[in-house]
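As a starting point, one isolated chain is supplied in structure tokens, in the form predicted alone.
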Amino acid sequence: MSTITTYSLAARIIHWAMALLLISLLLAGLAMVQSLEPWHLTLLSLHKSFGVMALLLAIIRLALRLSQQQPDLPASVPHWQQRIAQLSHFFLYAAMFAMPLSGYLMQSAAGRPVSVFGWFTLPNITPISMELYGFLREMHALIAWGLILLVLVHIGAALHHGLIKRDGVLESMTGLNFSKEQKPKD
């Protein structure tokens, strides 16, 4: 059983940075499939660069998770809910890797370069194939919808724990006090 009650500062910073980045990337992806406006190519270029950044942050985040002790869920959380939380975190991590990798492979199959902020270009690693591109594009979209669902469930669970149950779960990632026991004012 863990004795810590909050995630490390590094884990909290990367969690919130990735939350903003992933939500931005998902919204940009939705905007790109809805429009062929002149800004589309600029947004696509930024989407690719920030997608690579998201993959790098996911690697760092996973390394932090594996190397640092995590706070336990409160004893008031039933075992079956703890198991669901573990599975949802597993799928969130899987999606954080699958999303940028499927995007990179998709671009590679289309023969399109993935330039990262103009600093360097990732090599194409698949044969150019419109069939493969189409498959990977569909996979990228399905993973995106799955990730959107997981993020919404994650946010809902966090808010439920923080605002309704007030059991310290949300506090462990925010550092804010949502618990039932309020500290007396001086």
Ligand code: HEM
Second form
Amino acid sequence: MSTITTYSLAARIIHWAMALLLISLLLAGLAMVQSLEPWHLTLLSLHKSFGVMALLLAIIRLALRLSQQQPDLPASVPHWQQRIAQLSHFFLYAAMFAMPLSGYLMQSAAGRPVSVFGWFTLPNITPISMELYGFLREMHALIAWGLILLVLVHIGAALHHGLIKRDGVLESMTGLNFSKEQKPKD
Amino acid sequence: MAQQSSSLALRYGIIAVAVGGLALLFYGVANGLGQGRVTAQQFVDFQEGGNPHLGFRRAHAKGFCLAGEFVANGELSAYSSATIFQPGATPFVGRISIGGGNPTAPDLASGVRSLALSIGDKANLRWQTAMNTPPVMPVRTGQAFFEQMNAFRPDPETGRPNPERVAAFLAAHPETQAAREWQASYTATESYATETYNSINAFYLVNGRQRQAVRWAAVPQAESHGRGFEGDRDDPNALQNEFMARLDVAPVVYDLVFTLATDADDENDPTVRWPADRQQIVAGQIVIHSATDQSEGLCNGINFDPLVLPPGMAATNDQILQARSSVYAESYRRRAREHFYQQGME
Ligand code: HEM
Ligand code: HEM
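Write the structure block of the form predicted in complex with protoporphyrin IX containing FE (HEM) for the protein whose form predicted alone appears above.
So here's everything in the complex, that chain up top.
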């Protein structure tokens, strides 16, 4: 049983920063692979650099998650919904790692260096192989669509808690507790 | 009560708009929202013509792999800090190919011959270039290139391009003139070893703050006898076999010649030839030692993306150059997927 109702400030900051980052990376990825314009290359190198940032943030986030207490879902949430929430959070974490890792590894398999904002270059850690690139390139796209689906469900559920049930779940991540005095509806 | 249920409806509405809106945004962007009229996928679809040769490049499908070294003489090191241009030899993997998406097309049937190089084995210092026999592009945007491909598409009835469509395209694109003049003056040589291969697009050589726009060409050291190919013209691999036979005797060598732009030249326009009096610098020699079938050679797994450049070189904003990079990536994605599923290319 958790004694807190709100995520730590660190957890909230990293949650919203990554939300913004991941949605931007998804949109940038989808747009840049089609574009013939000169901005395509700029976007691609930003995508890779921010993608690596997303991996670093995911590591920090997992460490926070494992080391800090989490608020529980309110008892009003039925057991099966609690299970689904847990499962969806597990997959969100999995995607937060699988997304940048597949990106990095596919570049490595293609023999392409991954330069992070020109500060440093990640080493190539896989054999150079077109088959491996083919696999990872498809995974990168597949996991992206999985992540998009998860994000949509996640946002829908969060808003449902915040606007319909008004049970404090949304506020546990926004930290804005103005619904406190409004008694939960049921 | 009524007020409460209407505000509940409003709140459900907000959720629907937020989630639905974001879903629509993802869907739209994935399907070309915000893109120009042609995407990389449409290009490659067109090149496949509904009948992809699985596992092969969607353009320049017919070709073979090369191994050799670029021997720099150091002449370019004042202009570029790239280590490749310091005096010394850097190994490369290369590929000679002909234009077109058919991997079994006869060598002598194609109007375009090509030399692609991936120089250097350190990933972050590598230089890739894909060069063709013409010195200029007919058009200067991906969009116009796509229109050109459509205009010259063989008519299903006659098997030849429709003359009216071609005429309409050319009338609308006067920038094709230099390419057409070159085409009219060009006769294919008897060997891949005696062709000149051009970067067409311009790039920058970079040294500190100094930036110089250049084009380059691989200029053969072997002289052409000027009578065209004289061997068995029915052999679909005529030129490939001729090239390999040459290599049995001696390496095939090209000078890598850089042409420096002046302020009068627009480096972003690949349709205009630069005047003949522009300064030229021989940066070194491309020495080809061996060649192998593409199914066995190292070149097959390489996407010769012309925007893989080492520190000391940079891309111009030439729209054709930029378009090439994304179209090559899409072609590479498709054939890599097919290799993963072990489809095609036995
Ligand atoms: C959370 C992090 C990331 C997300 C959400 C993400 C998302 C995406 C998406 C949606 C696409 C388009 C896929 C398609 O439509 O087929 C894409 C493409 C791409 N991503 Fe990522 N990505 C991430 C991290 C990375 C990283 C770390 C790298 C490399 C270091 C990377 C490299 C690429 C490349 C090179 C492409 C284009 C491949 C091509 O040209 O065919 N991504 N990404
Ligand atoms: C908008 C114009 C162009 C488009 C859409 C286009 C498209 C393509 C595609 C899809 C490939 C196959 C890439 C792969 O799967 O690895 C390719 C290969 C190639 N392209 Fe282009 N190309 C264009 C212009 C040019 C120009 C201007 C040149 C020469 C300066 C050029 C030279 C080559 C060469 C040499 C290859 C073969 C590389 C190899 O051997 O793998 N292309 N092109």
